[in-house]
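Quick heads-up: it's one chain on its own, the form predicted alone, in structure tokens.
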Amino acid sequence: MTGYIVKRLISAVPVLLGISVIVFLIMAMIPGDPATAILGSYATPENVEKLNRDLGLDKPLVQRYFIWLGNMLQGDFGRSFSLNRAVLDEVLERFNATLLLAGTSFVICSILGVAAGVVSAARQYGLADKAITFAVLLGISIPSFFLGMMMILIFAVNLRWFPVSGMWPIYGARDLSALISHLTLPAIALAVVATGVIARLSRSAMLEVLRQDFIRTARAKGVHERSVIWRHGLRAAMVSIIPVLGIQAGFVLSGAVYIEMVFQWPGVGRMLVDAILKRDILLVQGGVVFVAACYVLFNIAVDVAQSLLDPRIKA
């Protein structure tokens, strides 16, 4: 197992390097002079030249990339000019909020999606199967940002069951109940589409497993149907479901960007949008690379979990 993990970590290195190159080139190809955009009304030729020199923008593109990459490998992601603080400190602080939102959404969509898929497969062509299929198709068809706005309108503005936006109340105690009330709407809005995808693919995986010989053997031996489905069938189907969960984790993490904007959640997604608008190059590059690294590491953990269920994968 240790060798397998080391092999997966080594294979992640070119992926992260490729991401760093793509992010760097995209930010470098944005039209306009970053120094002029940063300085605004103070963009005199002397100030622009000085800022370009301070940011290293006066150097060749390839040299700038390797300087940035070398500093990043040493833990120095640079300094955000718009926030006047280290990029890594800002990313880590914002990532806590994003991790809370994305983690909660991932738990919701994983539990509900797998459970809905199993029930739908166990009741194939029945009323439960048709109801779940309809709900899944409806959930997949609604964009998360639109669903979020409708949830704000209905549950926050009209019914006033939940707060409109933010992570904490402006006034009052910042306790667990306040956090849960602010987290509920964005977490559900972010989880709906992923729940539908997981449910559909879990249903397909379960239907394939339920046709296997060992399931028929278990039923022939008189094993209770609930044990056949949830104990034997689901365990075998998880080999196919776990990779789907890994893919949807990436969807949830990337989808947090627009959900954070809709609900004004103080996470990495909102930080990146603000940084792009302010042309804060180092903050955008550092934030994207950090999130990509977290996603790659999570996928390695998913692969390890899948190999524990099916040792043939390591071969």
Contents of the next structure:
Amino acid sequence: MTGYIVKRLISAVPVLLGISVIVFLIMAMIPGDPATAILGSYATPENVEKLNRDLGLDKPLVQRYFIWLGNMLQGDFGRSFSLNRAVLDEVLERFNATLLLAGTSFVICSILGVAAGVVSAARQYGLADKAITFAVLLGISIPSFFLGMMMILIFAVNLRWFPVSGMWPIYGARDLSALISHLTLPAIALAVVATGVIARLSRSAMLEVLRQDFIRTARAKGVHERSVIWRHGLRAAMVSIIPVLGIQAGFVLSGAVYIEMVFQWPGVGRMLVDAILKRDILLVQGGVVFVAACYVLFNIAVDVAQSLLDPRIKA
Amino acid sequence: MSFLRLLSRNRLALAGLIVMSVVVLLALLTPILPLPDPDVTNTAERFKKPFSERALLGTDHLGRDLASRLMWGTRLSLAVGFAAAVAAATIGAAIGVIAGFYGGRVDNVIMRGVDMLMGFPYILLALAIVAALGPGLLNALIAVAAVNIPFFARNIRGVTVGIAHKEFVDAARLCGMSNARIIITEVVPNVVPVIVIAMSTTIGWMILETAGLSFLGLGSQPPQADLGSMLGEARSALITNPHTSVVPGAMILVIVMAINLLGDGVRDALDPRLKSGALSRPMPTTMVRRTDPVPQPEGDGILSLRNLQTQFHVKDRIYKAVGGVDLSVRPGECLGIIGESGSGKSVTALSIMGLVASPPGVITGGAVHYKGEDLIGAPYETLRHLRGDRVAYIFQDPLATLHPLYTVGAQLIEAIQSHHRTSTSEARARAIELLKSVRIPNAEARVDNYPHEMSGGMRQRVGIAMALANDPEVIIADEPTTALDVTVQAQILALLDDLRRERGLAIIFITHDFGVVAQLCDRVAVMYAGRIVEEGPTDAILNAPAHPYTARLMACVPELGQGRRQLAAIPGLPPVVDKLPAGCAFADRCPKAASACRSGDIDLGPFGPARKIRCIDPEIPVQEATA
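So that was the form predicted alone. Now I'd like the form predicted in complex with the partner chain, please.
Next comes the full complex, this chain leading.
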């Protein structure tokens, strides 16, 4: 198992390098030069030139990439001019908040989505199946930012069950219950789309599995239908559900940007949007690379989980 | 044509189509509709409620008419989403076709790149692109199209790889066509339907994503507004004037939902598996719909089938897989059922415990008496208690019939614990004992193996061990040795024979192999087109087959050391069981068929003291039937 994990980690190196190249190239495509963007259009040519030299922008592209990469590997993601702060510090702080939000959402959508898919498949064409299918359709069709706004309107403004926005109360204790009450609405709003997608794919994965011969064997053994579905069916279906969970984790992680905007959640997505609007390129670059790298590592974790679940995959 | 009919049968998809048509039509007509200018501000009239005078949907924070802005915004959102979809599909498909058609290194390099892009959390990639290009609707469009290219590339590549190896492509190559021409004339026409399906399922996403970027302020810039930026601008007034948010938000919801409904409908209509109903899940027991009176138990069999009828209802066709079967087996007896593939022998066996997949299977008549109690239509719990405990199955192909993700030990333990309250350690000891009893060497270690770690013969023994787990009274073995080589087959048959003699098991043994019948079975029933055509003691039938079908079936079997004898295939094919002829089902292939054979049902009548036959012109005189 350790060998397998090491092998997967090594195979992630080219992917991570590829991501860094893609991000670097996208950022290098920027028309005009960043120095002007930073200093504003009234900057003197001398100042622009000096800043370009300070940022290393007078060097050739390839050389700039390797300098950037080398710095990043040493933990130096550069300095955000709009925040006047080290990019990595800012990203790490914001990423904690995003991870809390996205992680909670991911747990919600995995459990609810798989459960809904299994129930739906087990009661195919029954009332529960129809209700779930309709809810799923609604869930994958509603824009998460609109859903978030409606949830604020209903549950925060009208019913006053939850705070309207933010991660912590402005006044009052920053304890767990405060965090949970702030987290509930955004986490659910973020989970809805992914829940729908997971439920849908779980349903079809289950239907596929329930037609297999080994399900008939389980029934012929006299295994109770509940076990046939949840033990035999779901276990086999998980093999095709887990990769979907991995993909959805990416959607939840990056879809958090909308929810962070709606709920004023101090996460990395909101930081990125602000940075884009302020043309703070280093902050965007650093944030994107960091989140993408985390996602790659997460996917390795998914592969490892997959190999634990399916003994046919040679670990 | 049938595609449209199929689509229209799906009412939800039709609803989606209608809604979408209305929205698109309104969007197209927007410029000529009598609407106020969407961008004219009038702060005196700001935040008017919906349904107020001169503003059907009210006004926004700058006093602009919401209805008008909604129409123009919808028009813009649809156009951008559609353009992004077309751009992504075209570029993605081009990449996919090239990668799939040329294969090799080209394919490798392209697909590596595609995989890498797909490894990105993809809204993040769109954000990075917008960050580089700067905020703006066109840039948002480019970003959304770009992040969707890998999806199309990968899908289309898969399809192209399949097409690139088809005969017609080889033929075009042999004709000397250039690669470019083959791609355009042979490959592209075949991938277009796939592109259309992929587009129909993703266009909703693209509209959502462009709306999302606009919502974040990275898409359309004021005063121009698509639905996303309308929602984004309305956010600050969410609490005081929610209608300004609800109007554009609900519109996005309606559009995306209609597209999703339509996309699902298109996909379903084109998926051949859904047409055949192959994606329905089998229910815990076979459906029972008996109209005729249920036959009473008779005879001394522990398990007896009386006039059992099982059908498959697929769409408007009815396949009579089992058309009235009578069978009976006593304790310690082995009954063989023999017939060609499709003769209904497996369906007969599965019907006994309600294991025929349903839908599409339906038991439409007859009875199965176990110790005098009718099992057809028995409550689920009754059947479940008997399954595997009193009546156990051994299936063919144990790689597919054992659960691939549990160890054989776990599966044996489960079989025991489904019927007996025992501790897991006790059950495990019993599982090892069972594996030993079917002569699996080193059972203590093998118990922790997964099915894929065992050989075919070993797996089949595990299947038998599982059937024996609860000391059943009846074992139904459905071609348990077909997938095995001859020596393993002989061992397993010997094993079953021992078990039957030691434990007084009743065995129903299904096979298409006369050699197996001769070795194991006391009596044999020959099935053809869902019915038994001949039944009796094995020796008697093998020595002197009475039904023309039995005789011809036996003539198909080569015999070792008997050279010279001509092997005779039976001319023609078995009838399709949804169009059974009147009278004898074998008449069309029978050299002796007379008009009387086709005129009416022929009963399975007695033939001598111990045999039965469904034929009016037997191969041998009835006096020889006792032989």
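Numbering follows the first chain given and starts at 1. Being a predicted model, the structure only gives us computed values, none of them experimental. C-alpha atoms forming the largest set that superposes within 1.5 Å between two forms make up the rigid core.
Discussion item. With both forms fitted on the core, check whether the Cα of A293 differs by 2 Å or more between these two forms.
Written reply: Comparing the forms between these two forms, which are aligned on their rigid core, A293 does not shift its C-alpha by 2 Å or more.
Discussion item. So that I can tell if Y65 moves, could you say whether its C-alpha shifts by at least 2 Å between these two forms after the core superposition?
Written reply: After core superposition, the C-alpha of Y65 moves 2 Å or more between these two forms.
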